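Below sits a lone chain in structure tokens, taken as the form predicted alone.
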Amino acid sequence: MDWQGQKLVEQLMQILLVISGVVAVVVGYTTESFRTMMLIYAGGVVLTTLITIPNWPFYNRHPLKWLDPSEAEKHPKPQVVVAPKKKFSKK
């Protein structure tokens, strides 16, 4: 999954999770059942699952580019620098 995919996954479950949730309270409202509420939200949290979880081929639109190894060598790796620590005094 590139990281286009892993935003639209991101988008794809708030969307879905908050529809099924106004649409679980409506129901659950007019029909003044509380289990229906419930059984209509824990579908919307397994269809979201199913949408969301499995890496889809619609994920990997974006695909990176690695270098290969051998051009990796030819780059210098990066170094980390730590600043020294100051020293404070009391006056």
Given for the second form:
Amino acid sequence: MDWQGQKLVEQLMQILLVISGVVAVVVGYTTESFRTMMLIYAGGVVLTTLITIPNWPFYNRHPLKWLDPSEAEKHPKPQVVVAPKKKFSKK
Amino acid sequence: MHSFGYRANALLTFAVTILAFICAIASFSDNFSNQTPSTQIQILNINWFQKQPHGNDEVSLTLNITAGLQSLFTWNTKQVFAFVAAECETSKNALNQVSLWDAIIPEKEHAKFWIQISNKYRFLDQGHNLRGKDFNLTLHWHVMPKTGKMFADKIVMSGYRLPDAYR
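The form predicted together with the partner chain, contrasted with the form predicted alone above:
Let us now look at the entire complex, which starts with that chain.
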């Protein structure tokens, strides 16, 4: 998933779960059935799982632009400088 | 949200948090229910009234209990626990309560009932103060929820009196 896809997943997950919760409470209260409320919420959680967890293609619409290999050769990786060993002598 | 495991964890945690909120709201909604329970208890007969070998008074009663507790049931009620207690005042204690009978009511349909029964639990006193004693019979109930807060209340019925002598 690219960055835009991850942001979309997070927003979708939160919104879908909150909406399932609200709908569950409202329907359960008006039908006087605790069982209905729990079933609606469980259904909402399953739906959210199916939408947000697998790596669907629409989460990859803004792929990262990696550097071209020819561009990378023009700017070589800096070398690690080894510090010279100091000799300690007793005076 | 970069990996499958990360997303699954985030979803599960948030789903359980929302579930906790849902249960809290369900429990809070119980405050808005209109409860109008009613009851009547009649003492049909005092079977016997004796002083036990250890010196404590004991009474056996036949009770006729009528109750209409349907309005106590809400969508968030699992069961209602009801019990009848005899309450009196003695020289030693300001309030003595003895539980005489109890029942678990699992559904609204069973909440309107009429029962004629002798006391399920022994009506004992600490001492021998019960002769000629005025006492109240109180129906207590606990509304046990599916989630959240349990509500308890009672109806006090007074005017009952034990006989002046042992029989």
